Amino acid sequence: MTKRNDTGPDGERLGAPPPACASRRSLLKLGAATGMASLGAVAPIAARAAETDDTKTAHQSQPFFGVHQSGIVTPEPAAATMVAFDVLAQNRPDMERLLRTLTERISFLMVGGPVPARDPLLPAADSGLLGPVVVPDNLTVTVALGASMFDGRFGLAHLKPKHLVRMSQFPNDALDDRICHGDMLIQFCANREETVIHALRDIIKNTPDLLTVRWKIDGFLPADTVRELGKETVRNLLGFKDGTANLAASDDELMNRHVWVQPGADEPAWTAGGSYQVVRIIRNLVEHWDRTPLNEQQQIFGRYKMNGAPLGEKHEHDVPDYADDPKGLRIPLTAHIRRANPRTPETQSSLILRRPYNFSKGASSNGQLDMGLIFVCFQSNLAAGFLTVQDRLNGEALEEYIKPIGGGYFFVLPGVPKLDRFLGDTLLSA
């Protein structure tokens, strides 16, 4: 006679069986009283809580009025969209039209408000997707302009920032010209979803004749990011935090010095108190990746998985010292950490504050996962900052697993002080 096993496969005790009398309709029958009891009592607790959690975060709001844009140097909600466009307005007046318009309509969704009552024989004011009062939901949209926007068209040539081009492609890319570049790059991010869309189709409705998208790519972050607003770094789709080593948006002076163009800077006078945008769209080639070991994921990025601390170290937030291990016995010269940020006094000018976001849009047509990184950062230097990084990180072995298929580089316009200015004024005014 076989002995019962009381343990399981970890070797933890089993419950005792149920006693021989007990039919299997008093077992369902306890049970079903068991969890409606639960229920009754859980319920209410649970749907209240959520409730809170949801009003609560449907009203925070970040100010649109200021020496910068709102969305740079503020925490990373959860859902976000980059959108370029291609501008169809075809002179100073109209481009002065548009600029206007999403001075308004910007400021409008950013502190929300009841949709206005319209005759129901004309087109609603509101898609309604938010109900009949717009909540601002943690909002920020960020409007760049791009290279080509300093064309002939608007007489703006001689007032480019002295940075910005046009994305060119390094050796790992394979860019897809039906995602790149745009004449301008609205960021929208918010608290949820439904908000990101409804600010973009308020910004598509109101410039029927200025605006026409170009391309647009949806990010989310992980739901433990979004609990630790500002706080937990984001955890990409390769399974490792990115950004650990980012730039500390709270810091007035680092993000003046690293971030936005200061007054008296190199650059055309009407830049000051705007910044170097870049969007990279990065496939991940997870199926690759996940069959890749795990140290040599490790080596490949300079961090242990889980926590994020740098090879040798035990906390995410250690600093590695480089010049005490000059062969890479501990983290490899080739690491990505170690290539992106030297921690040299030489490599300090190319700083970077990075705001990235998980992408994930289905399958390709060969059946692998089309998602990744949309890669996002700012600084004051496109060409000090960005550029020289990526210059760096040229060849390493992490390109193996990840192709760069999209985006572009924008300058973002310096914000709204006060109620009669409006985006660009200082540039059409220049």
Second form
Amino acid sequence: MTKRNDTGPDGERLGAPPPACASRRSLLKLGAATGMASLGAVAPIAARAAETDDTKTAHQSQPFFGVHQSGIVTPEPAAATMVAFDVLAQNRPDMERLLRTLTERISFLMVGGPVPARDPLLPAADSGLLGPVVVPDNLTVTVALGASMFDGRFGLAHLKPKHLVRMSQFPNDALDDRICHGDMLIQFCANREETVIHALRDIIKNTPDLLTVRWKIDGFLPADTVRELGKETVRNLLGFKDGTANLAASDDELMNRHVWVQPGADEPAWTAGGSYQVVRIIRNLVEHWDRTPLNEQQQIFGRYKMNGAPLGEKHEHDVPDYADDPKGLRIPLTAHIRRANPRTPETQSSLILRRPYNFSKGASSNGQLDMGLIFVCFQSNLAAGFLTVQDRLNGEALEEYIKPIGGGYFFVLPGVPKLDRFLGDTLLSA
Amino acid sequence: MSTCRALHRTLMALTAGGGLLGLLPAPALAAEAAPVNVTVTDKGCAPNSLTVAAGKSTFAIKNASQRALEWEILDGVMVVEERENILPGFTQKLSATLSAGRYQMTCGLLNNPKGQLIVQATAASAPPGPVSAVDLAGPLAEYKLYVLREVEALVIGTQAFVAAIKANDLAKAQALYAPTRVHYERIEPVAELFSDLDKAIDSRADDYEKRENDPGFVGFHKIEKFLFIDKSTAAAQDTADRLMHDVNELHSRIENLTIPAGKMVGGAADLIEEVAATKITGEEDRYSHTDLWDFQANIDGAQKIYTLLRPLEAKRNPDFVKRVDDNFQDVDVILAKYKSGDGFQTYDKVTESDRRAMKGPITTLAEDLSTLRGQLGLE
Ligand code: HEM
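Could I have the structure of this protein in the form predicted together with protoporphyrin IX containing FE, to go alongside the form predicted alone above?
Up next: the whole complex, starting with the chain shown before.
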């Protein structure tokens, strides 16, 4: 607490020169020590350039208020964490307090601003991870509810979204209960992982009696990407471009058809503007994959590995013509893209918006890498969307190289249209 | 010294729910007022009387005397703040958060007259009123007694426990394991001041590279493994001797210990952190599954500290006190369901829904009690 501001007889400051000066000097010293005379001069400039870039992206933000929550059709920044919580609230008033607190915290975090100062004898108001002023950094925090929220606890059973169920085992799954399901899923996305962690810790600190973490998984995309869904394609950990044939998230009409529950849909009225979210933690058996011939890999997906074009086509965005290939001579009938989307008029209703991230978590006890895909998708109808697609994928050739181990099904609450509203208010007042 | 100094900090009242909501109004910390100048000559302080507003003040002390100077702010005989070793010709600054009242300042040589420092109440500082050393003296003394009683009980309990092992009475040794440990668990934050002993008495296999087989792994949990997994008292002989020795050593060190106020007050939160980290999961007593004994002991230890400080808090922060009371009660009620005779059922009996139901109150207690030191103005 006590500050030691030593001053000399004339009130002149003693000791270290101002910090900017010091760092410059130590850089010069480093340059000399390593025998790289130019380092001292160059490094500060490089550092400054990086800083400007950072500052620019740090101030990018996504809207909090709107008919829909952000984090679905908004661009996919490089870092994401999915956290499933058990809700500790035991009654409606506590449930409302939870939803109001989330609204209040998220609407602050997505915009940013100064962290309130507190007496330093007390724990600080936040983790300090982003410094005294919180930057938005493209943060989105998206809140969704699991089927278990509609059990007896809150008297919401009759308001459960029609298709919301607890995730159950598919033939190729090896689900681990410790990373499955949850009362609530919060998806955090931002340019930097620190921003994601800061937001998560803020929410945990502000909901001690309301939420407890059930499981958590961190995802990433190439660091320099802010992926415009349906525009740019990055590779997943199997080395294939992932997202090529995704729905264009910028197309409102398409999103209304396939992603957002529409007013007047065969659903409880409060769900309008929300969406079903699927999270599947899918391990990729990468060592085995890396020992698989390229041709076989390409047959498994139905696309060329390097440019992402459908087999037999030239360009990434060329459209595969399955009608012309009924026997699967070019693109096998078991290929991932052919099963996932047979591209017939009848299968239009199963289109989904994918928003996956990669994960990498160390190694398993047999010395193999524990990494894969956090498959995330959104749809206005879980049964017609993911469940239908996954049923078609069951038995696909890719199964030999992937193992779904966790995740769950959730319903993303409608957005908060304006200031005096809160997340889930239409559910609680229904 | 740090204790006395800390005792006089102003109590920072939290706004209602302040521990739970990040959005507190920013207290006036940022702007530091211009320093108050004092010059110390060979004769005394100039000026010899100062008046400042309650809250934070910064003093610029110029040593115009011939010898190195120690400048102190005194409340009676208590040193509130001090700046040591100001060399002749130098000026040093000292920041102090003072509550309204009359203080004295030392002015160089011992026989120089002391200066007067008058701290005037301001609108902002008036309502909470400071917690003084006198306020804390009672709780501290009582806590020291509590700690002594517990460590004595630990010694006596360990004697019986070790005797049972020596007599190869497995059933008795098993039965004494949990009731002996509770005396340690209640005062863990104080015991932890002696990290060598804490490690020797209470570390778990996870703390060692080779886990159960690590030669460094000794203490209660090692014996627990011998008694409950290997079902052997013979194997536990040496470890039992060592435990007795370490417990005796702990006793003598605690007898001679002045418990710092900050350690006592912070201990309440530390104990709850213990519960949150290792008790809720049932990983503390993994061989015997007697976790609930430890769980209750941690809660008891935290509650003891809180109860001693509660009167100080009740006047100042009734919302806080109500919330903490309620949460302690919630936890106690759930734990009570698992009482059996003098002790507890094994941890695997605790239902998933009760484990979950305890998380909320425990985490809230952890958040709330983490502000206790600050509220009482302690470092
Ligand atoms: C680790 C698991 C998976 C990997 C590595 C993977 C990879 C890929 C790749 C490389 C593509 C082609 C590029 C593209 O159009 O985006 C693709 C397409 C697709 N995947 Fe997956 N995927 C996985 C799991 C899933 C799951 C679980 C589903 C849904 C149940 C799914 C649904 C789709 C769909 C709908 C397409 C687009 C097909 C089209 O419209 O042509 N994928 N996936």
